[in-house]
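Below, in structure tokens: the form predicted alone, a single chain.
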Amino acid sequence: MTAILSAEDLRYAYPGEGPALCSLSLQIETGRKLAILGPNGAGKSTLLLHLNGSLRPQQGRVLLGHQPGDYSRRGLSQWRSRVALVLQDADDQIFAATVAEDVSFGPLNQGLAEQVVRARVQSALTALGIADLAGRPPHLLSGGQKKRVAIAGAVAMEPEILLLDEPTAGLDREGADQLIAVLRQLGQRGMTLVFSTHDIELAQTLADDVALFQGGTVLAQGGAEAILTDAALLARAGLRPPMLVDLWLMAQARGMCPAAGPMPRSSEALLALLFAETPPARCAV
């Protein structure tokens, strides 16, 4: 795998305030979903405006690609372009008349002719599933609508990397779900995605990496599974396994289901090795 994006030993304190980042690196792999997972002031959000060149480190430094990040104004617009950041109060990031028009801001900014403009916000309302929602006052919108419109307007601007805030904060069950497989089906056409949160069950669902935060750094950056399924290591971040993964290492503990095998993603996919009709031949009968 090729790091996209990286940050090597970034420092950051607020005025009048202590380190919101302490010796921060990572790195994010070229097309894969990356959870930045850690307690409500671990330093996630500061982080992610970090990478997209909102904030600009006090010590160390945000590579893109294998260059380091360009903070002239020349620099920042053409790094915007390619990682675009959606905050999560999305009521923070509308605010055009339409949905179309909001949409359309980041594409205009970008010097596109409008026929290129016009094709990318219908794309990205299609892609979004809101494509009926384009004439709609962004005011009158649900939550989960505003995410969506909010997440379009990234989206339309065609980025590399996809740098999403709590994505999921403020939705329902239904609004959460729908997010989330919006999310996927921009993985799977190739985007790079970075979101934080808090919410170790939506790390597990979602990410292919995860990267465990606690006081302003990194404790530990792997594979999902290595991570969501390490107890000791998730506790000093103060969490603990989701209940699914709880679920199915006492399954693999008992027999009931292989002792090897990708983590199942849902409660579907672990039912599915539970009662399996044709079970492998180490699992219990």
Contents of the next structure:
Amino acid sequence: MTAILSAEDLRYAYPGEGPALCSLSLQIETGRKLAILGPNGAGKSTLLLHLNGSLRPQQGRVLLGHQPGDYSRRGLSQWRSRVALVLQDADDQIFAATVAEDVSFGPLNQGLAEQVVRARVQSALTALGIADLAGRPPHLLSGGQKKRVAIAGAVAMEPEILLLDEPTAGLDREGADQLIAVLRQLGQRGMTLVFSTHDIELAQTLADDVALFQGGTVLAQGGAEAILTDAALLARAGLRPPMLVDLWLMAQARGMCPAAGPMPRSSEALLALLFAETPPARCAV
Amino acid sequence: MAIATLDRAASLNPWRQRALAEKALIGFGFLALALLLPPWPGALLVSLAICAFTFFGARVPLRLWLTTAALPLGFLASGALMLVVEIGAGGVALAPGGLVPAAELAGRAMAATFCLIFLAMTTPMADLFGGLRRLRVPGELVELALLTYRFVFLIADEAAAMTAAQRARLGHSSRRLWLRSTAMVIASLLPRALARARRMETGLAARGWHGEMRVLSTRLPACGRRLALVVAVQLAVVLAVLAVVGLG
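I have the form predicted alone already, so could you send the form predicted in complex with its partner chain?
Time for the whole complex; same chain goes first.
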């Protein structure tokens, strides 16, 4: 696998505070969905801001492919065209008077022709399922809609990598489910996704890989299954395995399902494993 | 009435899809007539005409219009009252000759207010910003207005949330506490607004912002026949006023 974006030995401290990142290294692989998983205040957002050049490390470096990040004006423009960032609070990102105008902002900054920008806006709005909101002003949108507008604004730039800070924070179940479906689709289209979250269930549902975060550094990075089934490792980051994984491991220990095989990602998948050989008896009504 | 309600009404108005030029000609055209023509019968005719456009043309709901108009009309009434009465040695009395200027001022201001309400109820701010850009108003001014407009809603939301939280902890249970709590909200809004502005800067920079906020806006073509109709009504108002003034 080739790392499309990586961090080497990053160190960063906000003025007057202790280190937010300390000797942090991380690899992001092409076409994968990476969850940056850790408790609040572990430095996840600070890392994302480094990955698109918004913050400059005080030590270490960020690499785009094999090239070290270029912090000149032109270099940053190219960097941010390839690596888009969606902030946690969509209100921090949406500024224009209507949804379509806001989404057109990024592509116009890339210097694209008006015709191309129009097409990009339309396809981004359609991809996020919000084409009907194009003319709406942002203060008349719900939280979930705002979130999708913010993501559309990044997707319209057609980046290789999309960074999302706590994408489901503040969304209700339905909004979160819709968002997860959209992110999956973007992943299927070949976009590399990196999202920070403290929600281990989200990591389990969506991520191919997980980087476990604690105290400004990566405790472990690997496939989602390897990380999320290692209860001792998770405990070091103050986390517990997802309930589904807990149940799966317990069922394995009791010989109720095969001891090998991929981790179930949904309740249905776990049920299918549990009742693979003996289908559940039908309830008599 | 909350500003968001007004903007929502404008977004949903059937005339939202009309060209900005047409609505601007109605709103600003009649506004100019209200200011330039002699208040009698100019103010009356302008008020009637603009109300006809508001209710029969743009189909603005009367209830919404009344709640919107109540506040400015209240200000207007209290202002006009000040011109009518006079406080002297003998107490409060009717000012000699105050009635006519008060009525003229109130009539003119009322007509002008109706014109602005027409614009506010048919044209969301978003469309006005697009129009300002096309008129080549300097970009910095439009961007400043745009960000101010955007922040009004964000900060109002934050203020409302903080006030509700204070109320929940009895922060508004007496006059003195109310004053103290409100002062605290005001004091904490500034740093919050600054922090938000800083985060917004990061968000904009992440989308390649380098000092200019360009966005694509859609432009609706104006209809020449409708423009001509509006001008005709405006001319008719002018002629009617001139006729009445000439007869008088």
